[in-house]
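First comes one chain, alone, set out as structure tokens in the form predicted on its own.
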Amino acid sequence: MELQEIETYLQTWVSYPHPLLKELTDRGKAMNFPIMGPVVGQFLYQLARLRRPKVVFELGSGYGYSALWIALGMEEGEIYLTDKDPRLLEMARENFQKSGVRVTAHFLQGDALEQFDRWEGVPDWVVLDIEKERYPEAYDRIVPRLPSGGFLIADNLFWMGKVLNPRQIDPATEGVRAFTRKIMTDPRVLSTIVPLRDGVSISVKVGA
């Protein structure tokens, strides 16, 4: 069986939390925009209720899919949505709004991994979702502001298969190899990676 067969299969099972969510993961197909899509909506949100995380930042939103989502599963707290493109985040803003979630939501502006830096706060979750060439990077930036005990969230670590392909070697497939190393051999994380759509990675701070 094909992985977009079993995907399809479990997406027959997706249940949204909020009539919204659906509404936005039909905008996603039209727009041709890359979410997370619901079956991996459905998993962070039942992560979000099962931990009830205080404080999450996610690099990289969109339209705010995937942030909404663990918005809901939290039910209360922070969540800091960012994003290069000003349309993409007033999107992402009325998305809140419409939804009625009582989470505090704070809209940030400009380079995921800048605004990260800038923050003063102390994540419970991080979620990343940025430039695939840039994982390194931000895995080496946010694991040292992580306390014990908090979430590293990455999407995309099977890379649309070109991962398991040893001729595919630009950038961005680089990087996802290369944060695989890291959050898989980093004694500071404990980390498995969940063949959910396009692979979910779920790193737990457990060392300093």
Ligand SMILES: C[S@@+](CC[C@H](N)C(=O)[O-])C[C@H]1O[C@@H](n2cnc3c(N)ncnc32)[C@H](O)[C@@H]1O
Contents of the next structure:
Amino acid sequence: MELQEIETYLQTWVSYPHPLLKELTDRGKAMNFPIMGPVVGQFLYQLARLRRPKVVFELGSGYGYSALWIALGMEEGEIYLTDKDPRLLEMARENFQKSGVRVTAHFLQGDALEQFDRWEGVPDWVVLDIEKERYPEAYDRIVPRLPSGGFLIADNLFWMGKVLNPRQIDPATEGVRAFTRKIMTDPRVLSTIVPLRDGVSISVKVGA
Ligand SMILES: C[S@@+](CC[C@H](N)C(=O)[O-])C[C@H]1O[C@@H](n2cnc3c(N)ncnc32)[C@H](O)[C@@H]1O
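Given the form predicted on its own above, I would also like to look at the protein as it appears in the form predicted in complex with the named molecule.
Everything in the complex follows now, all chains and molecules, and the chain you saw is the first one.
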């Protein structure tokens, strides 16, 4: 069974906690925009319902799709969305407004890592979805700021299967490989790569 087949099958079982999420899923397809998709979205929603993070910082938010799944699971607290593209961030703002979600959303435009460095808060969760070549650098900057029990969630750990092919050498694939090495070997975190869609990692901070 191919991963794509599994994804399609799982997608038939997704239930949307808000009708706007279905609309935004369809919009991603129509725009050919790389959202995390409903299977990962529902997983993050479930995690958020279970853990109830109060402060979430997402690096690479696009039009707010993955952030909205998480925000609906949080119910209350604060979520920071970042994107270098002001038009996408404006769409994200409109989508959050339309959803009526109760969390306070902040929209930070510019380089997500620079925004994260400038921000002085303590995140319960950080969600990483920027250029893959920058994942290792992002890891080094995020982990020291996570409190014990804090989550680092990252998308695209399979990078469309490229990480599995040893002959595939390019900056993005190497970035995902280096990031994977870090999350799986660093004693400060306990990580699992969940094989949903393009692979999503959950790393929990367990040591200083
Ligand atoms: C794959 S999309 C993810 C969207 C979102 N996480 C979702 O699943 O709905 C990645 C987004 O990150 C943005 N991005 C990539 N690198 C970035 C960076 N260094 N700083 C800010 N935004 C970035 C892109 O403009 C794009 O909108």
